[in-house]
Structure formats: C-alpha cells, structure tokens
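There is one chain below, alone, in structure tokens, taken in the form predicted alone.
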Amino acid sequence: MAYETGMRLSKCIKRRALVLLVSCSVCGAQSLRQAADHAGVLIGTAVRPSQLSEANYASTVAREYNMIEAEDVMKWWVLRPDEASFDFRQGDELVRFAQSHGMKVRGHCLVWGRYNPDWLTQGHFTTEQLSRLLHEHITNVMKHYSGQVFAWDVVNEALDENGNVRDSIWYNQPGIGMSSKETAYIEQVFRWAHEADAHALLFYNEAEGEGMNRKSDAVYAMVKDFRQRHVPIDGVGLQMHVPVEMDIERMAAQLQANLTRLASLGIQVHITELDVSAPLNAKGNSRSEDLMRQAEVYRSVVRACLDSLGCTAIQTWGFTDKYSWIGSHSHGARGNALPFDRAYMPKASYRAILQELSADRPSRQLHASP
C-alpha cells in the first residue's frame, strides 16, 4: 500500500511538473513582483547588502520582489558593536536600495536570545542594566528607521517546542526583571517598540509554529491575550524552514488552519523565512523528483497564504541557492532550497510560486502597510 501510494504521488508530481513547464504562458513575462502586486500580497526575500554589488544578485532582487529584509545587518551584533555606539551603515545601504527600487523593508530583529554580541552576553549586567540597554536599543534603532521600515520582527523565537518561554538573557539569564511572569517581558518589549515608532507594524516571529502543535497553540494564546489587553502587536511571522520530504497535504491543511485562527484575532500573518531544503548527493545536486516535489511545497504555502485574507506577505530566506544558509547549517547534506539556482536561473519552485500568484482569485486589498 505504501509503495502504491508513493507511486501515485510520484505520478501526480510528474504531471504537475509538466503543467509547470508548458503552462507558463499563463504567467507571461511577469515577475514574481508583478504577479504579487496584482494579487494584493507582498513578495519578499532576505538580503545581504554585501552581495548587492553583484549585478545578477541586485537585478534579480529588484525585478522579482516588492519587499526585502536584512538577513543579519539589523541584528544586535551588527548594529551595536559596543555598548556606547550604533553602526547603521549596512542597514542603511539596504534601505537605500529598497527606496531606489520602490520596495518595502521589514526589520529583523530587535530582540532574540541568540547571536548577541559578546560585550552584551559576557558583560555581567544586572537586570536593571539589561532593561535599560534593551529599551535604549529598541528606541534608537526604531527611531533611526522610522518611516523607512514598515514592519519589525520585534521578538524572535522566544518560545521552545513545548510552548514555554525559552531561557535567554532577556527572560531569565538574568532577564529584564520579569522572569516570574512568563510572557511579560515580551509584552514589555512590544510596548517599548510602539512607543519608539507608533506607525510601524509589530510582529512576533517564530520557527516551527506554522502547523498545529504546542508551540503554535502557545503563540496563539499569547497573541490572543495581548490583543484582549491592548498590547500593541500587529502580526505573527511564521518562518517555515521546511524539508522537501514533508507530508505536503498535511502541512497545507495545518498551515491553513493556523492562518485562519491567527487572522481571527484581527492580526496580519507574514510567511517570513520560507525555504524548502532537499538532500544533496556527493556532487551537491538534488534529484529532479525532489525539486519537483519542492515546487509543490512552495505552491501549497503560497496558496494557503493567498486563501487567507490575514496573510499579507510571503518571504523566502534568500532567493538563490548560491547564498543559502542551508548548506553550511547541514554541513553539506542538504541545500537547493530556494526558487533560483546558483546561476540565478528560475527553478520549478519559482514557476510554481509565479503560477499561484497569477491564478484567478477574488480580489485582495493589499493592506500590509500601516
């Protein structure tokens, strides 16, 4: 039975691959950006400013996307080299690129328990000092980018796989003085962010919480509580770093259910870090059937977003396999996770995204701006 099911799925994927290849007349000569503008959704990618000097990199970003986000250069360890100073040069370069090409900028991220600079994590600061530093950081960064960054991942990955608040320098090591109140420190951070820039959209961003599980239940419960008590939170970011081997139908159904319940809270949802990794052989290549299956994962995620009026943005974590984080993270075991290959050629995944964005649907009003 498992073999027969696998064969049916393989034939289905091959048929869909043929459709992808022969029906791009539906897509015409449009880019993802053009199709997304027409569909009423933001299509974005994480960007490394250091690569913008590469002509193919910069031209692909400008042509294909209407939103960009910094992979690293708006994080603490880049923006704040020491306690006394801020370095906005790389972040400003990204903003200038976006402005020159009529793109929106997402900010990522103000508060995270990981990848903070040594001077902060090893500084033996007291709770009172950490609270002051964090408030100061949020205020300075958000005011610097006020009117330039339309949405921020205010807090990133604060919950563990069981939905409990994760140990961190901001929560309880030693924290900013609210470790006995669980999500209270997250609430405080959102209040500080809103004070710094009342016009920016404020998001909680989380990994492995796109389906229906204990973590996503905890995110939903936290946001529901915040909304009921008028804590200034505008949205949830679902990262979606997923493997090609996943059960596509189950993933799509759970994602749709989660999008529906989050939207019922009156917030927006952004897909923030989407990539779909595939196994690599010794030469760094993936099987063609895995790449076709990858296209179906991308298609399902885009479809789920477009079918939910609360989902207003779809963003991949990078766009070309040339610069994906997956290879180094998996020690070369996985990769080829993005819509463009290493030569900036569109893959089946790109065509699946474009087709889905171009499909006829009831009109959506693009309301991702504050």
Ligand code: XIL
Second form
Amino acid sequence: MAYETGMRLSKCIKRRALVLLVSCSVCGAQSLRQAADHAGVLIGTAVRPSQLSEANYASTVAREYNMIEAEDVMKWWVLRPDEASFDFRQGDELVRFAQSHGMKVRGHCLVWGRYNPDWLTQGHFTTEQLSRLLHEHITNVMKHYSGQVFAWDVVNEALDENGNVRDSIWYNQPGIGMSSKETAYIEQVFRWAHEADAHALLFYNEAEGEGMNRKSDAVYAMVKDFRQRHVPIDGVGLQMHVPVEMDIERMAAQLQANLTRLASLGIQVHITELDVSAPLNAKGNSRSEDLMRQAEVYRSVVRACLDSLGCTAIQTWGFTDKYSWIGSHSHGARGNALPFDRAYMPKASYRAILQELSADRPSRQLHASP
Ligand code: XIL
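I would like to compare: after the form predicted alone, may I see the structure of the form predicted in complex with this ligand?
Time for the whole complex; same chain goes first.
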C-alpha cells in the first residue's frame, strides 16, 4: 500500500516536473536580463561611470541588466559645477555604455532639495532667479538627453513622512514663487519637463512610501489630482531602501496594495532604488541567516511587481556589495545589501530574483511592454 502510494506520488512528481519544464521556457535563463526580457519587465541598476573601467563591474552590468540609471552623475552637484556651465561628461559616458549594450537609461533627478551645489544653496538667489535657474536646468538637461533617457525622475523626495510638502530650496526656502501652495511647484516642474521632452516618461520618485502610510497616501492623492487635471505625469518611482529585519509578509501585502491603487490611476510604477541592508560584524560580514532572509525580501518585491501589470521596472541601487551607498550612509554599521557580493559572485538574493523573474506569468508576457 505504502509502496503503491509512493509510486503514484513519484509518477505524479515526474509528470509535474515535465509540465514545469515544458511551460517554463526560461527556467534556464543565464542572467537576470534574459529572464526579464522574457518576463516583459525592465531590470536595472544604478551605475557609477567611474567604475566602468573595472572589467568585472562593466561585464556584470552588461550581462545582467537591460536598464541603467546614474547613481549620482545626473544630479545637480555633478551636472552644474557653477552657474554658467553644464558638465555632461560622466552622464554621457553612462549613456554611451547603455547604448553600446542595448540598454535603456533612466535619468535621476532634476528637482531635489538635497545634493545641490553650494553655489546654488548658498547663492542667496531670489525666487525669480531660482525659478529661471530651475527652468533652464530642466530644459537643458532634458534636451541634451532627449531620445537617450527614456524616463526621468523629475522630482525626488518632495514629501515628508506625514505627507506634507517638505521645506526645500525649490518649495519655500525661498522657492520658485509657489511657497505655501503645496504641490503647485511640483506641478510646475512637471509641465516644464514635458515642454522640454514630450517623449520622456515623467516620474515622481519617493522614499519610504512603498507600503500604505501617510506619505504614500499623499503621493497617491497628488498623482490622482495631477491625472485628473492633465498635468503630465507618467509614473511613480518607489525607492525601496529596506532592512532585512522587516516583516516580509506585511511588506509584500502593503506593496501590492499600493501598486494596485497607483496602477488604477493609469500610470506606471518603477521600483527604483531597491536594496536590502543587513547588519555587519567587525569584519564587514553578515550572518548567513540574514542573507537568506534578504533573498526572501528580494523575492517578495520582485513577485509583487510582476504580479501588478502597472509595475514595469525593477531596479537595485547598485548591484555589488563592493560599491553601495549603504556603508557610508549607515556609518559602517550595515551593508551587504545587493545581489552580488564584493567579488561579483551572485548571492542567494540574486538567485531569488532570477527564480522570480523566470517563473511563468503568461498574462504579464501578453500585456507588458517595458
Ligand atoms: C545616494 C548615492 O547612492 C550616493 O552615492 C550619494 O552620496 C548620495 O545619494 N535616495 C536617492 C538617491 O534618491 O539619489 C540617493 O543616492 C540614495 C537615496
């Protein structure tokens, strides 16, 4: 009896395996890029052009990703060494690399209260001067990269954790002339961006608004209002800098809910800066259980994105633990947040992402065109 049941079970497993083999045409995908191309989603990483001269760095980016974004080199402090000039050299290098490897480029970012050059923040400009400077910046940068950058983070992190518009040089310190008018300055810069490049997709990018909270409620309300009034906005970027310690089930359910409501506005969502930081010991290593947990966080985020047709790109903030902002940001307490280790070897997190990208999702393959 037990033998017979065992035989039946084993036949059943073999049959299942065969069905799986036949239906899963990219189970053998050799890279995230191959699997993502098949799944109809963009898979990206933030890139530092100064590292592209390192053979392992460049070959891993080229092999694994179909999209890249400038980690820093399209920010004001790099592009605008002084008021009179633009320095596009590093941004151009990144774009050339992407073009020679058939990748898309995301631009980051045109308007942010942080990482601005001193000449700007300490220049005591009037609102009229700031308005002119910002308009000129958006116009010149977007025209320079027109046809090369397919999507821009037009505005980054403009809201606080309560969903209020943050104080910033562009809003009210002294601002571009719309202080205390809430999201009016954001609306204005989206309109300027659309005038500069009508073909680029225009995104609002935000941190810590991935799940359901006051900040993500405010993002949703703002985008809904913009869409109703035909303010040109095409998408929302969810940064997703998260710790391994998070409640994975809760995070996945909340992310799913947020993706669903954002998609209902007829916009795209990109996961833009995903990394999953782990605590480090004195030698800079993490516990193996934390790295296994990290893989499950990555798996859940990729799954939530792929299960929502509106979610069209998944990007990590760097790809190798050799180069990540988490170390300096956490004063060395945390790190190892990315899918490749410091020697460019794939981690459990890499395998989890690859598995999720490779899982069969026929509805997505029919509908999604990244
Ligand atoms: C970070 C970069 O990774 C660092 O190299 C830089 O020193 C500071 O900025 N949210 C964002 C990114 O939108 O631009 C930030 O990038 C990380 C947080």
